[in-house]
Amino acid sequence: MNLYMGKMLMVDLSAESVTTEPLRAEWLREYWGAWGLALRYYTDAVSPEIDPLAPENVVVIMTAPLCGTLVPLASRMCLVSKSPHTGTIFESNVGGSFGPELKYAGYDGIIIKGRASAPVFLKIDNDRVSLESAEHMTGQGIFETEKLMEAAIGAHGAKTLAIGPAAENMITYSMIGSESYRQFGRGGTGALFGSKNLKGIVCRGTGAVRVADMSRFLERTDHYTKNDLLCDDNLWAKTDGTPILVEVTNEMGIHPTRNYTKGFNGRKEQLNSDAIQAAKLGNRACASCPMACGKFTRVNSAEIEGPEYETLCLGGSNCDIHDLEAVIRFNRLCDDLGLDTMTCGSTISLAMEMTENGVHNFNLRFGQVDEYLKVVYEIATLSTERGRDLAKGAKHLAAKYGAEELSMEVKGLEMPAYEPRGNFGMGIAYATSERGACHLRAFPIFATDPHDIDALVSDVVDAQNANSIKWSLGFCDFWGTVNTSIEADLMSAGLGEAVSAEELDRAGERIWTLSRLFNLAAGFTAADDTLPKKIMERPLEGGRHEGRVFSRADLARAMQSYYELRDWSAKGIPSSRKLAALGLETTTL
């Protein structure tokens, strides 16, 4: 097959078996790859009511059709399952080189079910695939686990996915690390592996991805690389990377500070792009990427690839920590122990506010570095009472101590680092995201009017549909100007079949709608499309939008407009007309 390897790896950990199955070719022109195709496999395999941590739950890891080719920024790989942190359907994607390596080994994806009787890791060496004991890796951090798996396969440069102690303890915001500093973040991907006694996956592949017409494929790839990717709209990723957003969001007044109390950090210069550049050792790129947005940094003995913007804000400004060395140490601890930095930072900032407001004394206060770093290990290892409390995440922590008005989450997922009171579009995006508060489904921070609800609803719907197909084709967020016309042209050249922008647009909406159907069947309703109480009732302090709230009335108007634009009922249920238009009328979940 052109662009696809035509084969899925099927792993049953309970039965200790590894087999292969042909790729479901009948789904490819509707779901394409990565997010979409993994979602289709997942919804076919499990009931929406399944316990995410039960052996019967399934984890689908899927590459994308352009992954492993020379198309730049197109080798991201997705994981789809039900989140143990939120109970929603969720997708997470990771860059690096694991995706291409898996295809070079001959597989489009991996479907994992069951639970091993003892810790194991999956070893993929082209067509030689086996389950190996990981008992000697138990308790090891991600960095050491990756080295042990690489040694086990006997090939330097083999690609890895691994979990740390946090996932072994099934902390619901633990993550899977890849190549040290890349992650399947958010939603508890690590706990899914931990629940299956799966310590990791190591892969070596020596094959190649076939395209229909190599000359045309290379010509179109070169054309779009020179004339679209490498333009001023995208080159910020190459020069600065995501830390540039520290200045941007402060200027906009949407930079969360002190647990989303303020929209501006008066000491931002200590965490901004200039600070990162001063600490930078070098750059690092994913497969087939000329942007190399990863920035290796070191301050004194603290070293890491990063921190990225979300960590600088949620582990920095939002905790009132302005010491870059401390944020680097926080980031490195999370990456090695296997914790999502966004949720971990948000939960710590909540505990800081609860301590300072007299709700409960966690011995965590804004700006206090020692305890801020110490508690990360306690969370990952569940070694103290406060560590066990914070390991549950913001929603459950706030509920335990009656401080729901301070918890900053949607559907149980802690909010990203863009303040909704300063940009209603981000609030609409958070409220309607399938996996809870997420900035990767829609990102309207550059809207002309950040409080024009009707225009922002339209922007959010368009972006959600566009990103659903963008992630399904494996593109990176940082090719910001790529669109379905470019995607269709590249896919046509690779497949040797005509692909239109219109069918990709339709596929994006289909994928988004199928996610909605899963969540509805799992018990979520329109009442869950909401925002934290603090956003709706407490005026923002500091910055350009001081005094603003995103009121309940404004949110209700936005949701009504959103449902109407999507042709969903007032209860947020897709109409039969819409389902028929998307080919989902016979879908049963």
Contents of the next structure:
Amino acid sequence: MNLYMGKMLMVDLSAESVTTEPLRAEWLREYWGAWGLALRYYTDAVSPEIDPLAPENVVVIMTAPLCGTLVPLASRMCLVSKSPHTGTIFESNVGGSFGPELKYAGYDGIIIKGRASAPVFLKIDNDRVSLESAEHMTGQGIFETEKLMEAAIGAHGAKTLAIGPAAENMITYSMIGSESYRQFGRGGTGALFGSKNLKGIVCRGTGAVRVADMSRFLERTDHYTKNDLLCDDNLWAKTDGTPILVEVTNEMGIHPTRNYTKGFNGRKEQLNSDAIQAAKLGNRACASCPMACGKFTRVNSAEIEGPEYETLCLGGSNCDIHDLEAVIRFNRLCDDLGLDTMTCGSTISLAMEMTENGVHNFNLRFGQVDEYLKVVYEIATLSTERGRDLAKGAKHLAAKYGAEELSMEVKGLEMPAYEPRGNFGMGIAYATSERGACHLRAFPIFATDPHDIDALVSDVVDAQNANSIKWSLGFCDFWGTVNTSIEADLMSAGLGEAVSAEELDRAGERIWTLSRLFNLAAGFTAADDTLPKKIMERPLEGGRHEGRVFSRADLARAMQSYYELRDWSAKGIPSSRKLAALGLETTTL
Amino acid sequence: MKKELFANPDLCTGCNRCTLACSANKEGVFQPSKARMRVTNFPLRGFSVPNICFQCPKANCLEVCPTDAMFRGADGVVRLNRDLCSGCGACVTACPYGMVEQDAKGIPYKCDLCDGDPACAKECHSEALVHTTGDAALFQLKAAQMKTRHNSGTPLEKRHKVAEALKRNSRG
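Shown: the form predicted on its own; wanted: the form predicted in complex with the partner chain:
Okay, now the whole complex, with that chain kicking things off.
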């Protein structure tokens, strides 16, 4: 087969069995790969009411067709399951090299179900696949676990997915780490592994990914790399990486500060791109990426690949922490113990605000570094009362102490580092994302008018559809100018079959809509397409949009406009006409 | 002046576009395990080493070849004449850098600098791999990389040891 390996690895941990199945060819031209294909496999395998942490739940890990080739920024791998943090359908994707390695080993993806009776890891050495005891790895952090798994396969350079103690403790915002500093970050992917007693996966693959016509494929790849990717709109990733957003969002007045109280941080210079460049040892890249947006930094003895923008803000500014070394240490602790830095940072900032407001004393205060670092370990290991409290995440922590108005999340997923009061588009994106507050579905921060609701709704819908297919083809967010015409041309060259931009556009909308159907069947309603109370009621302080709220009335208008544009009912249910147009009328959940 | 391939680990991002380009060029597929140059990654330390064939002036692979299948071309590049090769694998064992490997039939493969226009260097966007006549700094870098020689282990193990030594020098 061209581009695909044609084979899925089926792991049943309860039965301790590993088998292979041919790839479902009938789904490829509708769901393509990664997110879409994983979603199709997932919805086929489970019922939407499933308990995410039950053995019956399934985890689908899927590569994309261009993964493992020279097409740049197209080797990301997706994980789809139901999130233990939000209860929604959930897609998370990771860069690095595990995806390509899995394909070289001969598999497009892995489907995992059941629960092992004792901790195990999955060893994939080309066609030799086995479940091995992970007893000796129990309690180990991700970095050590990766080392032990690499040793177990006996080949330097084997690629890994691993969990740390946070995931073993099934904390709902624990993550799966890969190659030390890359993650299936959000939504509790780690807890899914933890609930299955699966400590990790190590993979070595020495096979090949084939394309229909290599010289044409290379010519097309080179053309788009030179004439589209490596152009002004995208080069920030190469020069600065995501820390550039610290200045950008402050300038826009949408830089969350002190648990989303302010939209501007007067001490931003200590965590901006210049600060990162001053601490940088080198640039790091995912497989097949010429941009190398990862900045490897060291301050005193603390080193890390990162911190990325979300961590600089949610673990920095939003906690009123302005010490780069502290943020690096926070980031490294999260990466090793296995916590999502975004949710962790946001939950800590909530606890800081609750402490300072007198709601409850967690002994955590804005700008106080020592306790901020100490509590990360307490969360991951559930070793103290406050650690156990914060391990619940913002929504449940706030609810426990009656401080719902301070919890900054949508559908239980803590907000990314872009303030919706200063940019209504981000609010609309958060309210309508299938996985809760997320910036990777639509990212309208550069809109001409950040408060023009109708224009922003339209931007958000277009971006959600475009990103649904973009993530399904394994592309990275940071090829910002890629579109379905480019994607179709590259896919055509690789497959040796004509692929049109129109069918990819339609696939994007299909994938988005199928996610919606799953959430509706799981019990979510239009009432869940909402924003945190603070965003709707409390005026933003500081920065360009001082005094703004994203009012309930504005949100209601936005949602009405959004549902209409999508041809969904006023209750947010896709019309049968829309389902028929997308070929979803017979898809049962 | 003759051009040579130089590797600078401090500039390598670990992206592996070089090994993808090499395998596409040499094998017609994307298969880094068959690339004639490789990358050793140390993700935790943020360090990667491009492992290259140095086309050694005193080439062990060539010297040990019992059938004269390995030979040096007029351009200084060490190549294999497949017709003369017995598949004994002595060259694989002899290379101290792990840069000669055997295919499924036992036939060795190694870097031939793509006949003067290496695909790997063309795909390197960080200038960690350059094909140039070189300057003092580059020759010094190359000499330092060639210093660590290993007589035992698989090619993968040798490449890893070479890379470890370079990592220690750079990252501590």
